[in-house]
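Next comes just one chain, in structure tokens: the form predicted alone.
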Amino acid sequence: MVEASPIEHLGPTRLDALVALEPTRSHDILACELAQEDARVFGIGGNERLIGYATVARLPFEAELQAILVAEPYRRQGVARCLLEAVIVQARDWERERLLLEVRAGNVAALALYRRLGFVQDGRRSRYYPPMGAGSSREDALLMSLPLG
């Protein structure tokens, strides 16, 4: 686990820390949700870098996990535990019913650490997601949700 890199709610003036971590979304998309009332996006790293973050949105009875991403040389340190459980945290604060989210079928650690916090599969999409490189397929999503009450 990366200690002395506390948890940090992500505002406007931290856009290109989040673009350097995330390359493969759009910079208008990531300013925007640095900028949504009904969204938070928490970040972990140094003073210039970030090495994870997690975006949550606020919805009208439950919230949503919409991205959750940890730098890989920094992965399966407890990093992304600690971004979940700053969104669980906020999901509770928000007073929301559930938290959601999904997955790709085949993302076996994400799976492990969604199950070890208590989140259950509650559906599956069929070939949602693109494939991931050449010679590879289309891959489910599974739905997953945990209670907050």
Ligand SMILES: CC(C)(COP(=O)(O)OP(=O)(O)OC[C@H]1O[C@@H](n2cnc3c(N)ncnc32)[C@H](O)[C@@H]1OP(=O)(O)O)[C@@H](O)C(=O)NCCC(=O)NCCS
Contents of the next structure:
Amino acid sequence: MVEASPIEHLGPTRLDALVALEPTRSHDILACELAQEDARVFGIGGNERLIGYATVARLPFEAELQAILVAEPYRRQGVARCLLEAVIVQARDWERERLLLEVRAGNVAALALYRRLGFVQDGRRSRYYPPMGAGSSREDALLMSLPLG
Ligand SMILES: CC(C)(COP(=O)(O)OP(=O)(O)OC[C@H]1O[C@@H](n2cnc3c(N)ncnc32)[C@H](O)[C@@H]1OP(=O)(O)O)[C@@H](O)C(=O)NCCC(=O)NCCS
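Please give the corresponding structure for the form predicted together with the named molecule, as opposed to the form predicted alone shown earlier.
Expanding to the full complex; the earlier chain stays at the top.
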């Protein structure tokens, strides 16, 4: 019953659980994110473990989704959708005009999620992301937004 788990607003005491969940970002960056005044980190999971999280930052007029990740065994069960809905509610509470994000052009799952929730593409940064691994090349970033008005 993953979808029934409550969404938490994570603070610095949840750093270990967040580090265990997120393999791609450093301990220091995650610690900074949890302590930041102008950001909210939402998590979903049990007491000790987390199975997904999303971070949103408050910018002067807009909000920006900085990260969203769900542990592989729990994907396609609506977890990211719940997290993103919490992010959207937060951005509306901040009275921001739009929720912005950047995504790799080849990230099929994330693109499908964002389109499903109403994000539209505003632009593209050519060859913005470094290669994912040996033999692959740099990848474009798609810039997307969701109006919150
Ligand atoms: C992208 C990611 C967060 C999606 O998490 P998730 O919990 O599996 O997504 P959900 O189950 O909430 O999916 C909601 C909708 O998004 C779309 N979607 C999600 N994953 C998809 C996939 N692999 N293929 C196609 N559509 C997908 C579907 O429309 C889905 O609704 P449906 O299952 O009813 O069809 C997850 O794949 C992930 O953690 N990826 C690695 C990290 C990442 O790429 N983050 C984004 C960085 S910009």
